[in-house]
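Next comes just one chain, in structure tokens: the form predicted alone.
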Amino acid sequence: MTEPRASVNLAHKLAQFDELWTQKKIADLNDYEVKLAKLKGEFIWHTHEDTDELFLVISGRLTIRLRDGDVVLEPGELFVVPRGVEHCPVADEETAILLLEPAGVLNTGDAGGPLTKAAEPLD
């Protein structure tokens, strides 16, 4: 993956892919994965029962729908969805995000289905 003591340029990594709603692993942090994704449109409602999920907006705008109200994130803002909280990410424009979650967490959480994808390593 990443060489020890090598920096990771987020803009360079984001330029390496165009797929939407596909998480790309760019680093490991203990038992966690640091991932990038590009989003546009609406994902699915899902829950991660065993872990929190950190969303950091790099560019664009992300709305995280929660059953009790929405959280809107602009570039440079982050939000942690607590474990067990049902949520649905929505991006009206193409949005680049950084995610931090334990290794092996699936993007669709407990919902499963055709959108389920494991994070793909990005060299």
The other form holds:
There are 2 protein chains.
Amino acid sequence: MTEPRASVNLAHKLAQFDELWTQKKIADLNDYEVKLAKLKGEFIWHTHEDTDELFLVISGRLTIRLRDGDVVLEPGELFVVPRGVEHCPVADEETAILLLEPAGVLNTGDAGGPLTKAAEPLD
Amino acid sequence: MTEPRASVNLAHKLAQFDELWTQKKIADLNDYEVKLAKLKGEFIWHTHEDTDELFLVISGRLTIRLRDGDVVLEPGELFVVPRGVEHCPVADEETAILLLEPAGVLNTGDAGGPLTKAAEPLD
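Given the form predicted alone above, what does the protein look like in the form predicted together with a further copy of the same chain?
After this comes the whole thing, all chains and molecules, with the earlier chain placed first.
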């Protein structure tokens, strides 16, 4: 059997959902997941002790607050939050991002709480 | 000491080099590397036996030839070539891509030959 070989169009995938702060998986890369999310407002401070986390802004504007200063990302800009570095994503306007990190990493890291949500597949 | 926390602007990084078929590292993510490359023409058929490889087109148009059909990527589209799948990138016009795979993966995979080149840091 030949598997279908389909590209992933980021804009088309983003058009498939409206929920904020919910990671949608769009591809696997070995044991990593490529995910999309839409953000607006302020998340919570949290840390991923065991992994770096890549943020790439597709549209909007994302501020990643860090304890030693903010990183502001415009479309076409990326930042890798190093493992163990506490951070808090904030978006004043609705912002679409691509996320990359190992499978199973939770959005709230060590902080937990009611905003914790596993990534969901997006077909 | 506080490390500087700098975002990576893909367009600015792409403006820093002209060489074709040379992977430029722009970020680390755990033991993975985020790289940029400019492509034009046809590469060689090769396989990465031990890893998937992510291609995201930033500008231009990339055809990834596979033995069971082509995948064509426009800007904002990505594709993960699964490990063990032979592929040959082709770009009719100059095309800029973001690549993601484990550190140390060579561009020509199992094929080797004169086009083999390790990724270079881009500061």
